[in-house]
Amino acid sequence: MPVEEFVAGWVSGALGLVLGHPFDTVKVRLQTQSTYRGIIDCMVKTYRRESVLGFFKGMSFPIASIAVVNSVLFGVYSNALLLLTATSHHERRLQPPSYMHIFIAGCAGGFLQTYCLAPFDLIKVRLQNQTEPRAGRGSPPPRYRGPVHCAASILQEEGPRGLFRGAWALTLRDTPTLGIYFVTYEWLCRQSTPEGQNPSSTTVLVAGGFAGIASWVTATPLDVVKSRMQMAGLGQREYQGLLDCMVSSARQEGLGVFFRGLTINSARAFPVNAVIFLSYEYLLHAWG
C-alpha cells in the first residue's frame, strides 16, 4: 500500500489546521453558545476577554492528532481509488477516474476517518468552548488545563463512551460530505486542464479552495448537532440521541440554527482547502 499519500495527507493537514483554527474556534462557539451576536461579535469578545490567544485553544492538540486523521483521509481516498481503477495517484491524469469512484472512494475515506476523528474532534470541541480569561491571581481555573487532562477528565466522568459523543453525527457529516469534496475538486480540475496533463497551481488552489466550500455547505447543519451533542452535560442541555437533538435545537431556535457557522465556515474553507490541495498534490509530484 503506498504511504506517500499518507505523509502528504499528514503535511498538508497540518498547514490547513494552522491557517483555519481561528476560525474554527469562532465556528464552534456560534454554534454552541447563544451569547453572541453574530462572527464580529465573537471575534470582538474573544479577543477583548482572551487576547489573541483565546483564538487558537485546543490547537496543539489537533497538531499533532487531526493532522494525522487528514493523513487516514487522503491516505485511504488513494488507496481505495487504487483498488477501484487500479491506476496509481501519478496515472490518474493519463486514466482518469469515473466521478462514480472518486465519490465512493471520498466516501470510504470520510467514514474511516470518523474513528479516529471522534475522540480528537471533541476534545478540540470542549477547550475551544472554554471562555475564561488566561489564568490570573484569583480567577478560577478552566475546567480543563489542557487536552491531556480533558482527556482524563471526560474518561473519569463520562466513561469511554463520552470520548465518542457526537460520533455518529459526525460520520453522517463526513461520509457523503468527503465523497463530495473529491468530486468537487476533480471536475474542476478537469474544467481548466487539458486532458492528460497536470493542473497548474492556480487551478489546484482555486479547485481546493471550491471543494472545501460545497463540503461545508453539505456539512454544516451535521456539524451544528455534531457540536451540540459533543457539549452535553457541561451547562447546555443532555440530548438522548442525534434525532432529539435535531428536534430540540429546531423547536427552540427554529431551523435556521442548523446553518449556524455556515458563513464563516465557507469563509476559512477556501483557503484552507487551498492550501491542503497545493501541498498535497505538491508534495506527490515531488517524490514521484
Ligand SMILES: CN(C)C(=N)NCCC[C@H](N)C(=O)O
Given for the second form:
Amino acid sequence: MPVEEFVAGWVSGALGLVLGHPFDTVKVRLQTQSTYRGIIDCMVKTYRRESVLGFFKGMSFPIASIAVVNSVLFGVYSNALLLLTATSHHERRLQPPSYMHIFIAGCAGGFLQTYCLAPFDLIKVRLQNQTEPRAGRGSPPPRYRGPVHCAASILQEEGPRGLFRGAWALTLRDTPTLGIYFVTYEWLCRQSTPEGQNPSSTTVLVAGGFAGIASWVTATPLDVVKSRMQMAGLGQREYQGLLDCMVSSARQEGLGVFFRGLTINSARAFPVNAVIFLSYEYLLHAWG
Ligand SMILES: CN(C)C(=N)NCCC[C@H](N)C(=O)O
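Having displayed the form predicted alone, please output the structure of the form predicted together with the ligand.
Entire complex below, previous chain first.
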C-alpha cells in the first residue's frame, strides 16, 4: 500500500489547518451561540474579550490530530482509487479515472476519516466555544483547561460514548461531501489542463479552493446539526437524536438555521483547500 499519500496528506492538512483555524472558530461560535449578530460582530466581540488569541483557541490539538485525519482522507482516497482503477497517483494523468470511481473513493475516504475525526472534532468544538477571556487573577477558570483536560472531563462526565457525540451527523456530513470534494477538484483540473499533462500550480490552487467551497456548501446543514449535538449536554439543549436536533432547530429558528456559518465556511474553505491540494500535489511530485 503506497504510504506517501498519507504523509503528503498529513503535511498539507497541517498547513491548511493553521490558515483556516480563525475562520473555523468564528464559524463554530456562530453556529452554536445566538449572542452574535453576524460574522463581523462575532469577530469584534472575540477580539475585544479574548484578544487575537481567542481565534486560535483549540488549535494546538487539531494541528496534530486533524492533520492525521487529512492524512487518512487522502491516503484512503488514493488507495481506494488504486483498488478500483489499478492506477497509481502518477499514472492517473495518462489514464484518468471515471468520475464515478473518484466519487466512490472520495466517499470511502470521507467515511473512514470520520472514525478518527469524531473525538478530535468534539474537543475542538468544545474548546472553541469557551468564550471566557484568558484566565487572570480573580476571574473564574474556563470549564476546560486544555484538550487533555477536556477529553478527561468528557470521559468522566459523559462516559466513552460522550467522546462520540455528534458522530452520526459527522459521518452523514462527510461521506457524500468528500465524494463531491474530489470530483469537483478533478473536474476543474481537467477543464484547464491538456490531456496527459499535470495541472499548473494556479489550476491546482483554484480547483482546490473551489472543491473546498463545493464540499462545505453541501456540508453546512449537517455541520450545524453536528456542532449542536456536540455542544448538547453542556447547559445547552439536549437532543433525542439527529432528527430531533434538526426538527427542533428548524422549529425554533427557521430553515435558515441550516445555513448558519455558510459564508464563513466558504471564505475559509477556499484558501485552506487551495493550500491543501497545492502542497499535496507538490509533495507527491517531488517524491517522484
Ligand atoms: C466536511 N467537508 C466538506 C470536508 N471535510 N471537506 C474537505 C475539506 C478538508 C479540509 N480539511 C477543510 O477543513 O476544509
